[in-house]
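Only one chain is shown below, in structure tokens, and it's the form predicted on its own.
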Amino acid sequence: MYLRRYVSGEIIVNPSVFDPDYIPEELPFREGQLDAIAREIAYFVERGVKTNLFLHGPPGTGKTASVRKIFNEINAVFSNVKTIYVNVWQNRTRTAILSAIASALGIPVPVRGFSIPELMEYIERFTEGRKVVLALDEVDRLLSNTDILYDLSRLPSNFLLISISNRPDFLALVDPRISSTLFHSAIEFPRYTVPQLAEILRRRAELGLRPGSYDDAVLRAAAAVGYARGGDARIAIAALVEAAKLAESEGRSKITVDDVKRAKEGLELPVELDPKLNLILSILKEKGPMRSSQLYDEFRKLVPVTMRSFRNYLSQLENLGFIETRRLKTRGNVRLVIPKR
């Protein structure tokens, strides 16, 4: 029987700690933001004082879990307040973007859909008298659709927003009258240690793992792995699990080093690509490592673009992990693209 091996594993006993969308008691490691978040928060429940909020940070470093976790929060401690969690890469455009809203808000949209004024307004109406804290995940994806950061700009008094971005220069890619009117005060989540990978890997494995099916060296090899990726936990823990499956599969009780780094081999990294960059990424994967003015140069001949443009694409993929770039020890400041998948 194939499917037994699995039904009842000698390594994972519960394995919702490892989901990605679990959200443990504390974050280890990310106090600080916690409390900023807290802060500000209740400032505007509370006194009125309104903050809006940029968190930014590469992939894993904990921004959207700390979000969830103090939207739980809120719900268990004021009664009138609506958290409202949107996540920019499934809503696409415009209307998919204040169409979650509003449904979040129990308005009910009618088959044909809303036009954008009778979405905002409707948006107010629902909201009078009632305060609402706001997040947006994955901003970044708006450089190319600005039109609904000026509708953020025009959303009432009564509603906080927290922007949530892989990239610490997204401010500065807006339009300076929008990005002083959304983002107030940024939050910085670095990427996480080994050792601090680690531990959080420790907490999972407490609570997701057989006891004795794991030790340190296994932990500190799914760490690495999360580290190089950029210092994401979801790679480590995505690694640890894997790892895990590989031992279970076999009939062994306990984790190896070396299930990680066969894990490791077959891990991908769930993020979507803009074409553009897929684009790029398929240029050094047939040419290697290039200069990135060459690799501009190669760009260019399929994608007009322009070098600012061009810049903030490589940003992308270096924050995600796809690319790293090197200074060259000559004259200017002339960069070496090097894929890293």
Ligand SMILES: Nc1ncnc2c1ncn2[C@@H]1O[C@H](COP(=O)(O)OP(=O)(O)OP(=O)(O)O)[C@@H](O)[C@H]1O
Second form
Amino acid sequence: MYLRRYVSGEIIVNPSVFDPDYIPEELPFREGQLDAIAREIAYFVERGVKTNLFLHGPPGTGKTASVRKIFNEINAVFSNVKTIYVNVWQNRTRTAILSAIASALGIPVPVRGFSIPELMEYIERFTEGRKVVLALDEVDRLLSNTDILYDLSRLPSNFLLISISNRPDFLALVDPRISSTLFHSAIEFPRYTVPQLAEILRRRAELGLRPGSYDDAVLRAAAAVGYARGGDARIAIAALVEAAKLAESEGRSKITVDDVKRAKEGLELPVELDPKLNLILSILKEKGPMRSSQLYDEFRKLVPVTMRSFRNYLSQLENLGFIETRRLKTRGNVRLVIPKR
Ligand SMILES: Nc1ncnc2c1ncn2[C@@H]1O[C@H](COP(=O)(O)OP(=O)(O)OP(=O)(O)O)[C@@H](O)[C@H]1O
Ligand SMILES: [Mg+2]
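Follow the form predicted on its own with the form predicted together with this ligand, if you could.
Whole complex next, starting from this chain.
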């Protein structure tokens, strides 16, 4: 029986706690952020004081988990508040995002679809007299396609918006009229340290792994993998569970540090890149490091794009660790763009 090895096996007794969608009961090291979000939501619901929130931090620092957790609490505590979670990267167009909001509100969208003004009107009408907390996850991935933010900034005052971004400087990239409405208060999610990741792993292991199948050294090794990849809890958890699967598949009842090392090799970065960013990377891969102006010319042959958007793409790629840019001393503002992997 091959399947048996992986379903509730010798080591992994509760696979569901390692699901990407699993929301842990507790989010250690995020008390301050959770408290700040809860406070603003309570003010909004009880006193009508509205402060839109902007949550930012690197990948795997608990932003989505925190919002989902608070949303579960809102649903348990307030019967008159509607929570809506939309990943704007998965629903990339204005129509897709507004339709996702409409369907979360139970608005029957006809097969032909609705126009944008119709969607806006229905959303407003369906929520009249009710408070709505709307989370917009991964807003920074919209790049230059930020029209939707304009629509959302025009939603009425019964909407509290929580925007989530990897980039702290995202606010500076969008039209100030939009950013001043959408983002009032910023909450930072810093990278986790090794001891923090080890503690997060310990709690997850207690729920999901057989006691005695792991030790502190294993947790620390998996924590170190997450730390090396930017203090990312998602990667630390993946390193642990992949190591557990390796040990299980070899018929052992204990995970070793070596399993974690081997699991690490198999962990590819789970970044789903915008096709335009991929295109820039493929130009760089083919031609090697080049000046940003030259890269812009090459890229522009394939995709019509303004210099401003192009710079935006480059800084995304740099933040994600795919490229490095270096200022060329001799030539004013010109930068050399170097592919990193
Ligand atoms: N403090 C924590 N305690 C327990 N688990 C955590 C904690 N922080 C993050 N995690 C777990 O790590 C994984 C990644 O967290 P999450 O999805 O919230 O990251 P994120 O900040 O939204 O990342 P991204 O920017 O890539 O979307 C999830 O499985 C989550 O449950
Ligand atoms: Mg997230």
